[in-house]
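Next up is one chain by itself, shown in structure tokens, the form predicted on its own.
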Amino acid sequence: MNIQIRNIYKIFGKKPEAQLAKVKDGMGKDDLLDATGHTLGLDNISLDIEAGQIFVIMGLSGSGKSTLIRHFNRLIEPTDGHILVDGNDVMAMNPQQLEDFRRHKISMVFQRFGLFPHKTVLENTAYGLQIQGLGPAERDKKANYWLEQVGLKGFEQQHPHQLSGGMQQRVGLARALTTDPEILLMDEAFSALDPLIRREMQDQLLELQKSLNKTIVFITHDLDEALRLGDKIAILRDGKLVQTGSPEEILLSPADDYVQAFIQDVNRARVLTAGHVLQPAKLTVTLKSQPAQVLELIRSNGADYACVLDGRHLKGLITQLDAQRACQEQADGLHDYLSAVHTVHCDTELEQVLPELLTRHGGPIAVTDNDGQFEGWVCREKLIALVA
């Protein structure tokens, strides 16, 4: 589901509407508090979140990030502005429409797990389905499925106090996914976990997202986490939107000193992956292509080589010299003239890609997806720019 945030303002205090004009005229957070006793939570926030994205909203404490995410399901009402989900204004929903939206379209994972201590893991996971009115057999079936997906098969009858923090958060994630929401809100969902468990949860979320393709709004104060998870990142400061962009854009073109201070200590090579430095192949041919045809394509495109594919899988590359040799030898195909290519997965960290880049003496490095299908090449210039 696409989400459009349009000019959201949130002012906390006894008479927030009366202070709105002052904020729209440019009064800042500190001045508003001094003059009126009201707190400015959000100041004219507008964002576009595409369906299927992991959209990260980050900032320091007091930046407004948790306030903003609670507007998506109207746990907090805005002072002014609109949130549109697939064109439907959440702020205009009546109580029944809002209840239906919360039950079927959107789920939330909290920082402190939010589990019922007296319920079993299975009962906690199935709770949303119970609220939806599903019968015991159907909700247990779905809950069991998602518990298995998050690695908790066998723990169904345990209670939250019998689980580690990481396992409790897995229950929270399974509970959110069991209702099959189209939007998943995650408010500092991993910040209470130990670093190793936190990274495992990040890995699991990324792995699940490949098949789920949910619209995920993820709140964090940790830039490493934001860069690792986010397709797009929005950075807030004192209730204002400072910058929005891809991880590469945030790292290479910080909007101001505030963003620069965030990124200065980031180990980019451990956060970014081969997928972040991907460039599409300029020229591809199939394994069944005729050598003369391939040679002409390479020459006419001014290329050094062509990628040879079998379906979507990369079999190797053929250079102009090898294509010319295949023509001279009147070969029926390309198979015996291919050069092997080093391949990395799209999720491979740049820290692991960089040594390969430095030792391959100019040879290209191919990038594949989870199914081994060819996605493109590592762009050396982008990799060096991101890591430097």
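Superpose the two forms; the largest set of C-alphas matching within 1.5 Å is the rigid core. Since the structure is predicted, the reported quantities are computational estimates derived from the model, not experimental observations. Numbering follows the first chain given and starts at 1. First, how it differs from the form predicted in complex with its partner chain.
When the larger part is held fixed by C-alpha superposition, the smaller rigid part is turned by 41 degrees between the two forms.
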Given for the second form:
Amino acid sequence: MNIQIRNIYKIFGKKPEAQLAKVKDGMGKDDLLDATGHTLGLDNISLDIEAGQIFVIMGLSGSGKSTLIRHFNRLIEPTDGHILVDGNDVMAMNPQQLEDFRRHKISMVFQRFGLFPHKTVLENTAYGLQIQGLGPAERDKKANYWLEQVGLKGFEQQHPHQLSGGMQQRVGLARALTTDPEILLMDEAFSALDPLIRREMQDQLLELQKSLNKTIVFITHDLDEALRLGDKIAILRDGKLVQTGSPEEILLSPADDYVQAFIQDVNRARVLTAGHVLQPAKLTVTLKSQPAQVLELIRSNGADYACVLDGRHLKGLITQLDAQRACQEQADGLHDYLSAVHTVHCDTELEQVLPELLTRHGGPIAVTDNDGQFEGWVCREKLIALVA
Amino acid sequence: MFPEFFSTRELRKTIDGSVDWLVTEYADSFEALTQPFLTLLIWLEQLLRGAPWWSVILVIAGLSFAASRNWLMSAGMATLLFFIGALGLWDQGMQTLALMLVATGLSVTIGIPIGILMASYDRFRKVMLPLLDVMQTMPSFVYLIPVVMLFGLGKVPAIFATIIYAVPPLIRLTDLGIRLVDPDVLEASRAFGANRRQQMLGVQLPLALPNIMAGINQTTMMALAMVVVASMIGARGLGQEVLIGINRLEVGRGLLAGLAIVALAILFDRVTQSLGQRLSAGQKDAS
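To test you: the structure above is the form predicted on its own. What is the structure of the form predicted in complex with its partner chain?
Then the entire complex follows, led off by the chain already shown.
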């Protein structure tokens, strides 16, 4: 299900509607607070979230991200604006329809877990189905299935307080998945966990998402997490949308100083891939090229080697020395004079490209696309500039 | 001299007059209205007094075991009842026990719904809070007089006086308990589409249970404290023994009856407390 957020405003205070016009005329957060005592929570937010995407909303505390995610299922009512889920306006729903929407279409995982302390793990997991009015046999079956999926088999009869934080959040995740919603809201779901467990949970979420293909809205203040999980990232500051884009777009072309400051400490080697440091090949020859021409080409360009293609596939490379040898032996083609080239896929993280580059003493590394076709070389200068 | 703004004499007369009017016009219907409670109380009293003493002790021991799952405590409760009997106050003890049970039962039926309403509606809460203050601080004799005039001497006004005095802590603690429920947990239940009823019955009340049980415990304790006052308007039982002791300056009689009341109080306290603890076991904070 795709979600469209259209011009959402949220003003906190005694008479929010009365202040709406001022905000729409451009009054800022601080001015509004001084003039009227109202707090501007969200300022004209519009987002497009595609079905099956993990959409990360990022911001520091107080940026309004937790407020925003609660608008998706109307736990918080906007002062103005529309929320469209598959074209249906959530704002137009009556209480009955809204309950129905929450029961079947959308579910939520909370920062502080929000588990029911008086219910067992199994009862917690089955809660959504219980609210739907499903019988005990059926809901336990589904709950058991999801508990197994998140790796909590055997803990069904425990109470939440008997579990560690990571395990509690797994229950939270299982509870959210048990109703088989099409949209999953995750409000800083992993922020309360320690780094090791957090990483583990992120992996698990990505793994689950491969087969589930839900629309996931994920809130975080941790950029590393955002970059790891997000297909798309929106950055929020003081209730305003600063930038929306893919992780690479955010990293490579930050919209302003705020985003720039944000991404300063990011481990880019973990986010960017070989595709980002691509350098097109200068000299390309084919297998059937004449050695003499190849030698001349290399010499005239002052290069050490040229890459040898067969169609769009890289066969290897030919160095100046080998070309010379081929000339002397009067070979008919380059077949027997090729050196092998190390290749990486364009989605390989730079973190893994780096050691290759270092151990190969400056030897070139080729980058191939999904079909195995040659795209170019890893550019050392670009890589160093990005990672350093 | 403080200046007189209006005639308090007139005011008093007006109040007296309206109570008189109420009594002459409606006393019969009030009595008829309360008949079911009286019937219930008399039935319970006769049941307790009519049953062999050991069977009552056995039942109480069984109930306290059901509440606490602890044989030792159950045996202790049986000993307390035996102690009341040994003091020669079995009959009076059973009368008081019956009154207590009915008053507590009615307090729970009235108190918990009012507490829920207070937690749900802020405006209702604003009205109720001062009313609860009045109920807890107004000397009970002040409302005993009109209550007696309306219902006549005997058990019914005793029940009413006891409830008025004893129900406020239960109302307050029910309200408080529901308000103290972790907002995160409540939000989670809303996010899954729970309606008001499902939120209240499935999340708020179960999580407020420790506080509600504490409220019931307080209510029983305060109801016991009213036993002597209730005896002044004709409720028989241990309170009456104390009253007789006071009237005749028989310290021994008063002391023994007083000890029996204490024994009953310990009994009620321990049973309701351990029930509360057991019901709230396994629901420590989730975070």
